[in-house]
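What follows is a single chain, given as structure tokens, in the form predicted alone.
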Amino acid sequence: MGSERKRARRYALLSGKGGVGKSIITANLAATLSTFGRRILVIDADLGLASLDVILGITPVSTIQESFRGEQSIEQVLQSTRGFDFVPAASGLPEGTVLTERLTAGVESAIAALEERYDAILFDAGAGIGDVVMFFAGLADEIMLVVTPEPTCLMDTYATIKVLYHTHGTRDFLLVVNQSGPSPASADAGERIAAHLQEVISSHFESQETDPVRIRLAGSIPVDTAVKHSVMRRRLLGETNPDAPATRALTRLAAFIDAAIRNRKTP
């Protein structure tokens, strides 16, 4: 009796707020999981304000969005770059930003048509905690959080906890800190941040006893020059700079999605 397939872990990767660098992280993530030779598939669902076409210096011929409009299909639209698959999403357009019965169709479609190709699907979800977001959220068996040290961040994260949990009954979620200091500080920060949102959920949910939320660690990013290199140069940083603290963290971050995707189980 044959071993039945897994499918993708999937994994959303969410912020409370913009700027952060969800998308930077995102596009590295997934350039080096491919070197660890796991077949990632990205997902740019940030559908009003795609940007990782940007991030990948690439020029998409079509995107997600017109599969959902029937006038391509998701063969079509799907690339591949820096050794992963890439759905890109447009930018700018208000049928982006609403969730509709189209979207979420087109969405599940597009998933269920591609992901027993590959050993993870990334969501490059959209800041906040509109409705597409958490659309997305929804679909993943993963929400990783990425924040900053600034207060505001934490704030908006702690926000978006609140909303996820109410919303879809989530309890675990994976944390990565960018920006989190110099290196080689920079991974005492991230627990530092970690712990003190953990702290923070453990005194304002009532469940907490009987039914914990739980932060866990999956990576910190240093502060590094090299970042901002990188970006205008539409390049990743395994590219640019292969031996710079970012890249190294990130390479770390990566390590740590592979070996969840290894000791997954099959749903």
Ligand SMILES: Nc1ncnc2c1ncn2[C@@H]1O[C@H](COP(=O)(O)OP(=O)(O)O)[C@@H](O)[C@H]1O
Second form
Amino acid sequence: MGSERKRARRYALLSGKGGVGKSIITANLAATLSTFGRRILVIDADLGLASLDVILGITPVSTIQESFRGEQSIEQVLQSTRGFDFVPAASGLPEGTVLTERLTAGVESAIAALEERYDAILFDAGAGIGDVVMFFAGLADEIMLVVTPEPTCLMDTYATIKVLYHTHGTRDFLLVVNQSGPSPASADAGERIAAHLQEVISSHFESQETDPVRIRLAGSIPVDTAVKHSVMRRRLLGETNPDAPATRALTRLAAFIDAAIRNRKTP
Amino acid sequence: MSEDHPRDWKNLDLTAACRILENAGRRDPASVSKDPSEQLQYIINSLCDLSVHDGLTGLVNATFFHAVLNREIERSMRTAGTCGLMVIDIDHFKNVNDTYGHSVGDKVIQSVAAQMKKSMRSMDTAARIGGEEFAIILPDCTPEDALKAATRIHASLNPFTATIDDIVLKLTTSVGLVWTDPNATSITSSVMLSLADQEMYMAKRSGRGRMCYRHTEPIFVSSHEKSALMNISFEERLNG
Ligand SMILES: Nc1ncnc2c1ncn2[C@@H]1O[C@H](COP(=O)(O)OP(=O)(O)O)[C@@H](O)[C@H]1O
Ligand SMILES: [Mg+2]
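Show the other one: the form predicted in complex with the named molecule, since we just had the form predicted alone.
Zooming out: every chain and molecule, the one shown earlier first.
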């Protein structure tokens, strides 16, 4: 049986721009995947401005930074909530924004110690293309880009794809279009944005191939007051608004990821 | 602290600092001066120097290099200017080490560093970022200036004759050059370095002793790409 074990599939949620919904999506996705029976580990990888604990309504006993310093073991940092496990991070520590040997070795040893127990690991990474974000992207099997239908966000997403393509050789990206902004967009906004990004990339990236990079739409989440409602109560969407449009869209996203996790290859 | 009085600096514990200086082959503070305040000043100066410079060549070390480059990238973005980055690698350096030993190899590295210092401009920063790999930051210059400066440095190192004791070695170097695009999104020093490295490897693949560079940074989003990207309606059609 031992050799049959599959390695946890690692997802990094990234966005060029901040405040687009990465943390909300990570938290709700993890909870829904665990109701599907998947064993999920969530790591708050936004080591500069960690906020997942706030969204989950948890007060961390200790944080991943303390495990880097050897003050706590990763087991002591780990918390269970809603059927999944969670590694919280401290917020406001400038050291979380600098890629040090201590940080990379700490994250790698934490993953090595925990990975066996899970089907998937979700990294809720910070915004932008800083060194720490790029490090987590490098650890991931899948890059999930969260984008809102706004010009600035599209621009930053494109730049993120370009940087990852050139520095990490990443060629496959999952896209989640989330309407965190105030104005509602049409139902096909997700498809349109994914197709548009794909077209601009294919016609501008220098490559012999027609599609040097492939963009796949993993989900599309409508603007929904239920999101703010759940955040304000520090609860998840399934707990406060189980039938809201955003909740249903997140369940569809979870089903998409669930299929990929189940089909993952043995190492 | 339990003392009632502030600690006198003469009582500071300097053993760790002195040990670092000793290991780095620096002079013993006691041999520099009899005056304790001059000794302390010497220790501080030496530690500052060690934290910034590479011991073998006296060039800036990799850590400080990234700090300077990040600052220059930021400045070029702020002032809509250009910052160049040149990566220099000694060709077939492994052969030198294997044939003549590491002490000759080290002297080759030192003489390449000395030549770099002679041919670069006063505002440039040269660093040793790896075994036989160097980088030079070319701040605040147009792409043409960067190309001119890099070409001059490369020419002075290509070929390069190093005379170590009675061994005469004729060496070549491969160079990668990139520069930031004032119209593009900012990047980090490590991304810029990896781009310059890619150009340097290109120079190696195309026969060594060469310089490869990029007119425009593919990693930066060009104005063409920007306008293509913005050619989607966010309001009317998306709201439709
Ligand atoms: N689908 C949505 N509808 C309405 N508001 C949303 C939606 N998604 C996100 N938001 C709002 O955006 C805010 C920022 O989300 P968050 O997940 O913290 O972003 P990030 O982690 O990307 O910085 C949330 O607090 C919420 O108020
Ligand atoms: Mg967040």
